[in-house]
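Encoded as structure tokens, the following chain is the form predicted alone, with no partner shown.
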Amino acid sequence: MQELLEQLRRQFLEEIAKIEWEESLKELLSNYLGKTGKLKEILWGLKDLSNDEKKTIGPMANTLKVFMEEEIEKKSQELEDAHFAKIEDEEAIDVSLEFPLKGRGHRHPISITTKLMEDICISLGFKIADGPQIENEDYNFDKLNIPADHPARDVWDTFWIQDDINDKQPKNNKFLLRTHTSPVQIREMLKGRLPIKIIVPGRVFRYEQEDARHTCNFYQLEGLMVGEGVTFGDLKWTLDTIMKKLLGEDTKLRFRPSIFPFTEPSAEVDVSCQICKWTGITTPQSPPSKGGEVVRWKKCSMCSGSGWVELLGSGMVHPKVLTACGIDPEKYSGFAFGIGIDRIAAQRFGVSSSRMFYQSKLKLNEQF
């Protein structure tokens, strides 16, 4: 009998050598271990030994069963090893080489300028905020001194919410679609962290007829700075350095008087037109002929022939605003700016009409 079990045991290491699948390592724990298998036919006739026969080989078979269990396991960890480093070795790639991409897609020009303005105004010490674009009539009016008999209010033809949502709101709650981002500015001044050096890049929508210039859906970026001694010759200064950053160092800007209901001072701003530079003409409606007559040449349509294209309104922040928002104005002070991102992004790349960004023309885009 324990010739037998030796001899199996050879038998078995000799055939688990062999096996180089899982299939067959099953059917190898079947031969062996099953309840038919060679290891059980050996212990069957265990019932026949004598007792000191049995305290011999009783274990000598366990331990036999034991080793036959590790080893098949042993074998089934091997495979399933092998199998993966084979998966590994075919579907292998090489991370660090390089492949030809079609279709990727890219920034969108708003986008890149509105990084661009991001960038520039941080270089300043200015941080990004943030705010819904769907606002209550408090912070997007009444905390900006235009309350609702205010005449300066009728100059924003508001996207209302739906009647059916504002019924219910309280007076100077009623939401709407903001049509600017100063109700961020609101939102910050609140907070009462001074000083406030913030920049308000985002999505605004008025209900304005659609030109050259002008959109329903359309980009902005404000600025905001209030702290003690803050004058308006550092909103000159911010202004004219942003300006010249983006559209470069020859640009000109004028400032004209104006009225803001938020400001005070306030100060409409013009850049000097960069699609017909400068000059209020752009290409001759017809080629000049050969007989030497006049060329007439065509209007720029972004600056209407003036060769200055509104891009900013400014000023100094109001002292009601302030005082609306819990901040001494007999302290503090500062200056306020709003730039049409889109204006500047037509400028920059020298397109004719801001609306064809929102055309979904892919020629257009995929020049930038």
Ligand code: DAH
Contents of the next structure:
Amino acid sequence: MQELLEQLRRQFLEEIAKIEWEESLKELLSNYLGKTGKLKEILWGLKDLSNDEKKTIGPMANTLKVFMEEEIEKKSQELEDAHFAKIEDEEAIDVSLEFPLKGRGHRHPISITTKLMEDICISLGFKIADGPQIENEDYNFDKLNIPADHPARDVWDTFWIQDDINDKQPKNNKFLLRTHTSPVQIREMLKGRLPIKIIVPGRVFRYEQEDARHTCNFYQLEGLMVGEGVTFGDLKWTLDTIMKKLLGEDTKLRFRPSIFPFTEPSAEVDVSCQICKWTGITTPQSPPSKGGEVVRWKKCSMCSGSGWVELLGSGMVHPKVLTACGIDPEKYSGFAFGIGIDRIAAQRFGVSSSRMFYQSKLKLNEQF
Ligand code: DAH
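Shown: the form predicted alone; wanted: the form predicted together with this ligand:
Then the entire complex follows, led off by the chain already shown.
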């Protein structure tokens, strides 16, 4: 019997040494230690032994059982370690290897400009606010003092959401692609937390005939400050500071009286054109010649030769707008502005047509 156990032990060790897979190990376990396994078979034979023999063989068989269990456990760990070592080997990545930098992509000039403007405004204490691009009529128009019959609605050529959705909407609550970032002013004021000092960079949409200065979607940066004692002087200083930081300290601003339903008084603000350096002319149509030939200069297409580029609308928030948002116009005042980010980008980077930003021309985009 003892010899049998010894033989089984040798046979077991021989077999386990050859095993390479976890599956085979499980098979071995059941072959030796399972209900009908080889060790069990031997143990069945114990009943035919004398009591003395039982006393010696019993513990020996038990020791062998424990030994086999431990060997199997050890082997299982070995197999697992080998498996992971193989994976580590096969999938090793050399993080110190160089990789080609070409084609990594970079920010679009409009994103670069937006970020710059955000940084400047944040340095002046503004916070960034956001709103949906699909807006409701009430916020985009009515609460901004542009009721349905107001002639100013014609200025905003609007993309409306399709009829079968809008027909089910209550009056004044039809959906549209926001025509400006100004509805976020309403969203912010309705929160009822004063003072407010926010900017809203975002995409807006107009049903426009496209040309060098107009595209049917573009980007605006709205500004709003509401509190006690906010004046037009604060607005002028803020815009002057932002523009000089953005376009250069020599940038000049021109405030022209204007009309917006949501501000009173209102002003449109022009900046001295950076493309033609305030001269109104750009590239000569023919290069200057030595022979005294008259040189024809081309009108700057960005400012149409005026030297000024219209960049933004602004003004003091209309009392009716404050009232519509539950703010007492006797106690509080505010200024607002809406800047065309595309035009700033064109000015800053010397691109003569902002439409080019939307033509997916890598040759253009990769320059910035
Ligand atoms: N929302 C106007 C537009 O898109 C721009 C504008 C004008 C915004 C005056 C303002 C403002 O905040 O005060 O044409």
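Quantities reported herein were computed from a predicted structural model and do not represent experimental measurements. Numbering follows the first chain given and starts at 1. Rigid core here is just the name for the largest C-alpha set that superposes within 1.5 Å across the two forms.
- Put the two forms on the same core and the Cα of R348 is off by less than 2 Å between these two forms.
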